[in-house]
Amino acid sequence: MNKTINRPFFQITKDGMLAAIDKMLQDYSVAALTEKNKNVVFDFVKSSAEISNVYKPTILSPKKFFFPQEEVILEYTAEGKVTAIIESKPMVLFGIRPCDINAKKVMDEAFAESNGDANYLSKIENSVIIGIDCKQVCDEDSFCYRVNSQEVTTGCDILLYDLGEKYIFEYKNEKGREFAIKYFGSQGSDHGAYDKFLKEKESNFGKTEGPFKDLEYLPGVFEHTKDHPIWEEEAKRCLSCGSCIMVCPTCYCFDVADELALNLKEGQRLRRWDACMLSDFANVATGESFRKEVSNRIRHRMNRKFNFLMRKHHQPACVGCGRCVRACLADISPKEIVEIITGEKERE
């Protein structure tokens, strides 16, 4: 089955994405790829030298341009004067790759419950999304074949496919399209070029695992591990440090504060990044903790990936990005836990 049938597909070389790039720092920010102190970071750059060719997994995935470690919500005086405050500004997020893009979208899910968040969904409002589709698996630790998020359907307004010296690209919404108009052109491409591609892709990540066992059954399955081993055994390795969650692309859990000035006649309410592996984040007023043990906090983390935020969200909170296995200094990975619980892999 041809899977480019009625998919608009266009091409621009690599040298006129450049040049595309620096047209939109005319209009936009622009944050990509690019190198810091020898660390490949997402970042605003002031020109497209600056960014870089090689993809390598960052620290922190792009959701800080929306969601940011810490910001500022609201701004009162004494007098109870209160003024709510959006910073928003037209960006461009570049080079966004579809581990993210999945992640995104529970992002975008979660802050767009209710009457919405103003502040994230302002930034998404004003910013245009490229992506690039992977052609493999970008690091040993990375493990997205394993939850389906190497696909990209929706999350992004332009989706690019590296084929080397040009990429070819597809718009995925009007935004999508008006923007490819104005920077990128649209001259046609070969359908052969993106087929070409997925074969690739196709060939590369079937050499992987695939995805994890009844992936889809996966909240059912989870709803009957309370008592699990793997919860006291990991418990014993964790320290509790929070890592795994800060470095997370879909962890959206926040602590709001509110800071005086010092002539405390004026302040300010700030949301900043929360984490529950945190051994506070759970306690209440009166001193009790409903999660104190590290057990209950790993298996709390857990759940939340592959089964309640996966009904919610009709897809795992786990995208595979592989940041919290990097980022954990007792090497406990969420691929692994699945696997012992699935029957996959037994426990060395």
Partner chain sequence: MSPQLNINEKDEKLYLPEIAKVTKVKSFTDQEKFFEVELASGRSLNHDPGQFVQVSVLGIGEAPISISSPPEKGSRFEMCIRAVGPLTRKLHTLGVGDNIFIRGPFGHGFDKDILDKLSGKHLLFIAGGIGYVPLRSLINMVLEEKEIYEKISILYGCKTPQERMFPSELDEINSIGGNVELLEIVDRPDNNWKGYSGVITNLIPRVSINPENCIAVIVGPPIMYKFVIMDLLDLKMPKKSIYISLERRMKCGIGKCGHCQMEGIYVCQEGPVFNYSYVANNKEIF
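Can you swap the form predicted on its own for the form predicted together with the partner chain?
We keep it simple here and write out only the one chain, dropping partners and molecules.
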């Protein structure tokens, strides 16, 4: 648990924050929680007045700002001139929550490791990420507390704590410090307020079930349960629709496709979100399919979250945001799968 020692907590009134956002808007595109057709979504706003005060989990995660659903990676001409397209704009992402901050850590590492992906990394480089901590679980489908992703260590530049009439905040790095000085101004610090926030948060999360049994050992548990009956059982219900992947903040697989303009003189190469739950994801040209059965694909998806990628990124690659649970027509839940795999619970 984070302690207050040596951590400066500055304060800013809610009105001060709105003014700061309007100031940012002169220099940055600002994306924040906003209402669209009765849903809350993360989207670009034109004024601080458009920002929604109440947090509800969004259908799509903020990963779309760094890893868009569809993105041009090359442009070319019929003569054979090819250009890499790497686009980013100065952007502030305001108000992302601990689960999504932890998901961003997974994405950051995935796109940075071994071959740094400029399309993703340049967008991160050009952004300032302002997180808001959660004091309690947001709804019944979220299970951040089971994977400790309600805790933020890194992954954002500035972290805000909502104290009703004001925010207190801390910066997580130099970029956040410079940004806070420029846009938030100096409004004094308030350590006592953080202690109060933390106490309430601990008390709220203390009432949950807490982390999964054997959380740190899940990669080993998953490695040894590849023949568990649960994969077949879940497969009976799964529709292989791929919705769970589309909404997941830590899924980063993609497809690549070429598109020619109508004049046939220019074209683009695009990358698009893809889903390992779709039946043809692992097919090869000679006709073999290496994950033909639905059960193989569910096992793969869950092993990516709690085994393969967890080993790689040293944190569960499921942050318990609950988006896939809300999106799934078959009521398939990673939480329930882990609980059954670890023997913590029996199937109802």
